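The chain below stands alone, shown as structure tokens; this is the form predicted on its own.
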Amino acid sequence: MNKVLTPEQVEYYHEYGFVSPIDVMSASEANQYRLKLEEIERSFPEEVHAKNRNNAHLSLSFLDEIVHNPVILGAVEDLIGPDISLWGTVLFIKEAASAGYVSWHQDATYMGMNNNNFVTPWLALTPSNRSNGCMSMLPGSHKKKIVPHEDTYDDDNILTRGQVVKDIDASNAVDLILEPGQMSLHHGEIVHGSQPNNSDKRRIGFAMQSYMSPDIEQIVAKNYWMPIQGDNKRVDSIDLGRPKFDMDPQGVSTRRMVNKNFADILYHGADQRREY
């Protein structure tokens, strides 16, 4: 019996590579998380900014709460089973009236895994819609496996390499409209992207990228994982602990170590590196 998703939602995910929207928490609760994030941005600007938004769950306890949210985990379990660990997270923040965008790409392209059958929840902490640059998915594109990407390093592209899948027919793309407290779920190989924020307010999303079963291992660099539930034994893997409070010094140190490893993975074989 499924914990969160209906059988129809599970079938839709496997057929099209995503499912959305899914209610996780109230808009009020999502807003409280947003306020906590913005307080951290003001108090510790060196820790959370446009070039340092990877793996903040390792040093911020309120983001750690989200990655352990039972609704999120229940939905993930419905898709990949009960043994779950988390590889990383990304805060996707688009400032008001900003040019930042995400090109058409597949998450798994540069993640260095031996298997790409993993799922990413994307939780909205603000409204996410067409005017502020919501995600768009190309249904069924996850069935084509990994396709060629070109590294552009475009200044406005939020992705590490500015990687892009060329010659995309976006005529059947689906926009994922989310209210605060709702999430989408997408497969590691689905082609997706998002447009700039043309609104007068920030768009904030928190991507848990990604939850994986223990048969998936990192084959490019060190195997760092946060065990979430069940049995997550891997050969030569290193388990990451949870922060005890916001800006826990041990968590801050762990995050820096993991982000360095992240960069080694995401820029593996690249001609150049950016600062994020």
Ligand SMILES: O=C(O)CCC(=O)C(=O)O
The other form holds:
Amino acid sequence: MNKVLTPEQVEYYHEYGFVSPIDVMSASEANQYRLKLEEIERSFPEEVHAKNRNNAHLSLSFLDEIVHNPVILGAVEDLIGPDISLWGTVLFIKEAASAGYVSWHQDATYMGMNNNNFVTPWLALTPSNRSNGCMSMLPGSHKKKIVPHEDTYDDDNILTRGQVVKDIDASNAVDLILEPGQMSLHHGEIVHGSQPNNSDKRRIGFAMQSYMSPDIEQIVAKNYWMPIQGDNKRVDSIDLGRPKFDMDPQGVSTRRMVNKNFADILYHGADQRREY
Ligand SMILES: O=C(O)CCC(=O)C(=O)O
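The form predicted in complex with this ligand is what I want next, because the block you gave corresponds to the form predicted on its own; please supply it.
Now the full complex is given, and it begins with the chain already shown.
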């Protein structure tokens, strides 16, 4: 018996590598989360900015609340089973009228896992549409396993290495249009990307990248996980605690430590490192 997704949605995800849109919360709840985020950006500008966007759920309790949201977890459980831990999160913020884009890529390429069958919910805290650079998916591309990526380090490319899958036929790409409070779910190996924000407002997405079952192990750098539900024992893994309030000092220092390790994973074997 599924918790959130219909059997058709589960089948669609396995066939095409994504499913969207899924209602998670009301637009006004999503707006409340956006306001909290913007309050943190004003009060603690060093804690959340374009180069410090990873794993903010470790220091900000309102993002920790989102990663434990029962609708998100129910949908994830429908796709990967009841034993779930969280590897990381990324705040994907595109400022109004900004050139930042995301090239065609597969998330799992540089995540250093022994298995890429994991799922990323991407929750919209603002509308996400064609004019402000919503995500686009290449349906079924998760079935090809990891394909070659070229690291470009292009200035406007907001991926760590500016990594890109070349020679893509994007004619059947699907744009994931979301309203605030809706999410999409995508597979670790699906090819996807997004265009610049050409609108006059920010576009904010919170990617929970990714929820994984315990048979998936980190094989590059240290093994940090946030246990979410069920049985999550892994060999040599280090369990992360939850922040008790926004900017909990314990959480802030845990986040710093985890992000250093995160960079060691994402830039493993890279020619250069950027600050995010
Ligand atoms: O937010 C975007 O535009 C891209 C996000 C992305 O690539 C991801 O969540 O895997």
